[in-house]
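Have a look below at one chain only, the form predicted alone, in structure tokens format.
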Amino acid sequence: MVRIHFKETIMNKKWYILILIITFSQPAAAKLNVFACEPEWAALAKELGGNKLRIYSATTGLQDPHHIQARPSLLAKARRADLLVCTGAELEIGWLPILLRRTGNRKIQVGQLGHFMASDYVKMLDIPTVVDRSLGDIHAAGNPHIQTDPSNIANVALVLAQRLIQIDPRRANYYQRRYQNFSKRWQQAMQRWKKQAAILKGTSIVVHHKSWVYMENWLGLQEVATLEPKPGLPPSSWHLAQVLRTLKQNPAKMVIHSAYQNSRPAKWLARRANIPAVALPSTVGGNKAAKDLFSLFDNIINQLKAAIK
């Protein structure tokens, strides 16, 4: 009996070793390739997918996402993408359609699981009643700068996590845990930001471009003028003089421009109106402090509060 038990033990060990060999010889599940049009969606994908995703951002926080070229390097990344995550609402109208047409990657085409437009999942503001290019760079679906309100990030995170699970069901539990962890931390952060920003409610501001309407709606800021005579048109001397006259009747506390925009018009107005010019990061990487989604909004609120003091 002892001898039989010994043989069974040897056989069990052999089977165990064989199983280990088979297990570790299997190739690791490949990472999903995510092509993000803007840094905020790259950052969100990282929060939700961790090291299971290989993420590429087509733009940086110091670039205007309206004006990007469909370079060969972007085409190469898009061809390998399993998931395309962009803002949509015509923000990338000047380059994304060209990119999709040239890649030949069916996974990320319109109507496929790998085609994800964040603006489809938030309430759009500034929807025009008339679409006329003579009015400037307007967007038929509404203002596309949705990332400046953290509640929009929360809405997109839920749907993006579900999309990751659909594309990569083997890691469903992993993505679900990552989403729950992110959602908990994000809700806590939003409560903190709401308290910190209470002092900003009702503050009058001037903006370079109408890219802050979601932030204004979130914080209760009042936009009294824009440096651009029409959306997308550079500020002219005549229009800046008009804005300055407007501020004499309706004063503002600050003039805001994005980090990637020319600061000279904002500084010109700030000197003459005796108000601070504030360069806000419109996305992750917009300045050294905005390293991720959490620090992005921390920095935005800190700069706004500093400006009214």
Given for the second form:
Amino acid sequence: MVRIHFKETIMNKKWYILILIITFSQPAAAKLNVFACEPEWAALAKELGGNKLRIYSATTGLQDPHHIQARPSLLAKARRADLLVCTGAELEIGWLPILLRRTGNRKIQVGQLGHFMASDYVKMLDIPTVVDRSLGDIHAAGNPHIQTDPSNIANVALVLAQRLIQIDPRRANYYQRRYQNFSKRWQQAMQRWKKQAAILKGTSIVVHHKSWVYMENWLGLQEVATLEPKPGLPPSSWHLAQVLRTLKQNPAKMVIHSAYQNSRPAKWLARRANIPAVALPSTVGGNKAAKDLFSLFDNIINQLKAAIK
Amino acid sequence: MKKLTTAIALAISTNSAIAETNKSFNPDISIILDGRYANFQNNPEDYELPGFQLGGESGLGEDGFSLGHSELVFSGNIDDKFYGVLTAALHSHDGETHIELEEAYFETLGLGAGLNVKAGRFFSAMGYLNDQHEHSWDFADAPLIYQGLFANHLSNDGVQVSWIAPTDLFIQTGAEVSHDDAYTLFANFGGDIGDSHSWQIGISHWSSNIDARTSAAHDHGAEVVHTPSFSGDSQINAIDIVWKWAPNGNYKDRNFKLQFEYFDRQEDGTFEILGSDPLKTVAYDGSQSGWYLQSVYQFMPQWRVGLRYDRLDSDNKASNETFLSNVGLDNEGITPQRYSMMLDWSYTEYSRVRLQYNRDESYEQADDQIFLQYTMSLGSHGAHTF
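Please supply the coordinates for the form predicted in complex with the partner chain, as a counterpart to the form predicted alone shown previously.
Following is the full complex, with the preceding chain placed first.
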């Protein structure tokens, strides 16, 4: 009896070792879980990591990233994330801190390799000299809507590719190759956009929220007014009337709003000022045409050009 | 390629310089200012919940203008492994200012494997509303069942361990142990349905071997007030359901929230009437339950409306019948209920003014209650739970 039992134990041990080998060799073959706070970073991760990443985007292009619920599904996804790719600069301040604190996931905590904030790697605009709530919803680190300038995407792509290699060094060659491929295509696209958009230089625009400063900087657009009286506050009829007065002196060519913003104020102003209202996708998925990062900027440029015709 | 790297290196150095000037080692501080004007038809001093004992802060509060909880919250990372919070509430009562330590705990940061440990004084994970502070409530007052069982909040001095399962469906389980021999077990489940809907269901169980719990004496006009003190076994089971909706999951302009909680408490033990001579003891077998259903709809930016219905039920037994009615544990044939309506306006997420009307049928004499409440938040931007 004892003998048989002993034999069984050895047999079991063999199984254990086999199971151990399988479990521990799994991560090498397993896909990296990427939790992207916004769709543009999910799209960028897809360009760089292809099918070696399992990517989840916490928001869609039809959601205002300032106002996201720290909902159960996000906790479940962040719990298993190997890499968190977010904008930072306090864009996600209303929900991301909860995910970091509650998920008990060490990999994505501040200071870890899995904690990647894109705004750390671009030159920030609109950095306020005074930070006070009476000025509206402003961010001390600067304007967080960095994804509307493709050169910011290029900067982030390089660091993100390096980060993927650091986290998953066994696939270094793969990420490297994909980065080079993406970078080449992106540089070509940027040259194309620059050429296509040359005609837009100096165009005056009105925007709903100050979420286009990077695009304005890139294309040389002039922002004349915002529909929000202060960042984050909904447009009031009093303020809209004021904007209309401003436009009499300082006319604009179009009113721009994001797909996730109420279109009524923009349409109201557009009708009164006799200029087009343009619903731009602020990120991938912001409209049907914006399927990936390339078609996002294609669509933005096409729509802007159509508006000044 | 090299040029790009240098450009990025430059960008990084500029941003980190900014980060340094903005980040200091001070904890984040936020202050909540809360006050209200209340109008009651009945004398708020007469308030009672037949079948339940009111204690602590339960009750209606003062008629007319009064300050609510002014909260002071300090929070921050202790180091890369721990996070700490201290919440102090200041409130006035009968001309005296009281300071109450609502929460003072630390919790682990990224312990790994989905584990989280919390220790100190904290609001229990029992139920849904319990671990939310008053300033984030959707109504000016707590649901009746929270008043009847917890005097608004179930607070622990102890330890909580929780774990989130590595699954796509949100599954969280946890346990709490606290100083008064009490323990809590809880589990939460949740997920999304499409982009527009999110849900969460929680179940929890609380159990304690209570040693001498006193509550405010129930005064029926008697000259001498005796304080009843309960010792024995107490068990609470609860379920909570929350469903949220926003068009395409975009909460900024419009959103809807439906919330339901049910609590059931079973108690078995004895009451001692403190101050009686000779010391009177009564065997007690309590059965109390209650639920509420509420919905809040943000119909346009800054504006929300809400409806709530509360209901309590009790069937308490004691070896001495008159004892039950003397201490307010006799339900007097009444099932307390309350209808509430509210309208609130938040200019920004930091400022809110709320108007609320209650039709309160908690006891034999129905009451019409009106609240005009303000809640203002200063300081650091707190993230909110689901």
